[in-house]
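Just one chain follows, in the form predicted alone, and it is written as structure tokens.
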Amino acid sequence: MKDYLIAGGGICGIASALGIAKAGQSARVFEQAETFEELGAGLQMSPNAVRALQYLGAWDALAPLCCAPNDIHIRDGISGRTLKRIALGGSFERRFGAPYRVAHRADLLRALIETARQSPRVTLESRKRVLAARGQTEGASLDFEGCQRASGTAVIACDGIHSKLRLSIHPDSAPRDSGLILWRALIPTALAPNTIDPEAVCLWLRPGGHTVHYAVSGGRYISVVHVSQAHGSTARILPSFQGLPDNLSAFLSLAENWQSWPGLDLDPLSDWTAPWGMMLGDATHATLPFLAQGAAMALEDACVLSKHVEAKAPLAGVAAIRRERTASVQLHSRRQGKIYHAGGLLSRARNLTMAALTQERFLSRLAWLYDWRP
């Protein structure tokens, strides 16, 4: 049996390789960079993501690097007032059957790579820039820079939101610009003032933007994402913290190395397949981060792919199972951003609604996401 060929060595690509290996088949992962590495800062590992990692065999490698927040604190980003506290302890874990954790994106990728390198069915190859994918009479192939080619059973495109392979079959599927810019940074936990709780996921809502922060890397750092509106040529200028609560402004000012990303996502894609195989992860359903589900959706994809490979079922069945769920995440994420960034009467209505929700009612609204199982 030929190998499955995976274009892209990020979270989705390595997770897909682990899923294929779990199904008893072999996978080759091709990454264009010199090393397998992940940029960015933190990510939230909700119960569905934890279960996916357990299924793929990578959770034990990641768990020691995660942090276990006690609560989610939702606050008004202007007054600083606490709007809601959501406990993430024992009752939460009993409700969803898995914990809620936070981690650095690089730690997740390292855990996936560590697990992949222990598998004789996974091969990782760097400095392989994909130029094209082709369907063949039997199987598929990838063409690389330098007149190189690899042939296999099928190509799985995990090459991200700017996927060259997706654009080759869906030329009108360019990313959608939300008009927001996402600033990310890591701040040493030791520098954080006492008013910043490193044991919680803290979400500050304000008109036109929001800020979220939580501890990562075993508690050594606090990952910060500061979302604001992008205004033309000023989009790359360091964000202003004027108008924020004093403790938040002082905390954000401690960051030295801000990195910025435009707030991009994709419109839901109806067809994930191609003559050479299929697309997964951000290549087909990139989402804004306002539900904290981007990595989770890629991990779920890998589990469903694994089931199909094991059953020797057509890859089109993966999309048939996943399309509705990932489209819902994409559209709900856009809607959540509008709720987070509301001003005036809408923000007052949001705050009152949030305050009125019990813990159980709040969690029941997340059940459609967190109850997923491989």
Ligand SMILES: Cc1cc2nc3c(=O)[nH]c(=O)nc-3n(C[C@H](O)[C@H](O)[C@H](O)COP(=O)(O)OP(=O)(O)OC[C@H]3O[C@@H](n4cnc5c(N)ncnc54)[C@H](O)[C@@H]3O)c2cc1C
Contents of the next structure:
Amino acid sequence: MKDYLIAGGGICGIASALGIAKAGQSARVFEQAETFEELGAGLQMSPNAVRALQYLGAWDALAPLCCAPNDIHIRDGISGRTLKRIALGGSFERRFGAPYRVAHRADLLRALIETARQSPRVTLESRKRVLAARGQTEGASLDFEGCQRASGTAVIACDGIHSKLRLSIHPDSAPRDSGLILWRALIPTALAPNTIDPEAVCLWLRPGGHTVHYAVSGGRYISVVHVSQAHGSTARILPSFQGLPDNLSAFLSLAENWQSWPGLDLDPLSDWTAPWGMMLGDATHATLPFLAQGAAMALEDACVLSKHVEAKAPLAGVAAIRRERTASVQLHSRRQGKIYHAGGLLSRARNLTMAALTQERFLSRLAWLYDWRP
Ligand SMILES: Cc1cc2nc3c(=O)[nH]c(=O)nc-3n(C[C@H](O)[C@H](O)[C@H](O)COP(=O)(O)OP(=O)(O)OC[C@H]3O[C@@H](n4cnc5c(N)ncnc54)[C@H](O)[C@@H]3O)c2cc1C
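Having seen the form predicted alone, the form predicted in complex with the named molecule:
Following is the full complex, with the preceding chain placed first.
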């Protein structure tokens, strides 16, 4: 039996390996970094992501490390006024058949790795930088830095938004810059003022940006993503605190470890396959984080891959099933960013619409995303 060769050991790469192992085949994951680890801060796990993790067998390892927020609390990021509260408890879980959880990204990757290490069908290899993939008469191969090569059944490219392997299929598919900067930090919950609710996913909307925060790591930290517009080449976060409600700016000022990411995504791509295999995850459908669905899409990809490998069906079928959904997420995320960051009349219309929506109506608008099943 030949191995599937996976380029990239992030969330998508390890999840894909678990999917292949579940289908009874073996996978080797090649990661360029010294170790398999995830930087950054928090991750929202919507019901579709939880269901994908359950299917892949990694949910039990992650569940004890997750936090269970009571609600999503949407606020005006200038006046501080509450615009909407969406309860995430029992009725939400009953509606979608799975919970909404939040976790540290490192905990998600650790849970995936822990599950992979228990499988005799998955091998994880670090310090392996992929340079190229080739299709062969039978199977495919990967070339690594240092003149090494591995051969196997097919290559699954999970090498992220700056994917080298994608460029061999779509040479012009450079990431698109939204002009936004995504700042991420962790703040110890014990330091937070009592006006900052650690039991909620809090979303503060303001013209040109927004802030979202929630507790992770068993409630010890609050993970913050603060989105602002990029002005010039030197990114500075402090000016973007001006005009925020006092309690929010005082809270954000507590962070000592801001890390910044440019707000990049890809345009939807029609072709995900190559003579050597196919690409998945951010490599093929990187999205802006405004629906909090990038990792969720990678986990869903891994489930669909698993089913195809099990059925011995061509990999092109995975793309055929996934393309429309991931393109919708990419385009809806861009639109969601515009709605979150609206000013003037548009923001007033948004606030009125939000206030008028019942909980049931609000959730039914998310059903196309959250109702997904492997
Ligand atoms: C601010 C922010 C907030 C987010 N919030 C959420 C959220 O709440 N919910 C959610 O579902 N998603 C969220 N996302 C999206 C999510 O983080 C990504 O979609 C997800 O991490 C993508 O996983 P991936 O494995 O495809 O890519 P990556 O995580 O980029 O992993 C790619 C891996 O490939 C390796 N690699 C790259 N090139 C090579 C090479 N040549 N050889 C070998 N290895 C290589 C890299 O080192 C890396 O380990 C957010 C993203 C951002 C920026």
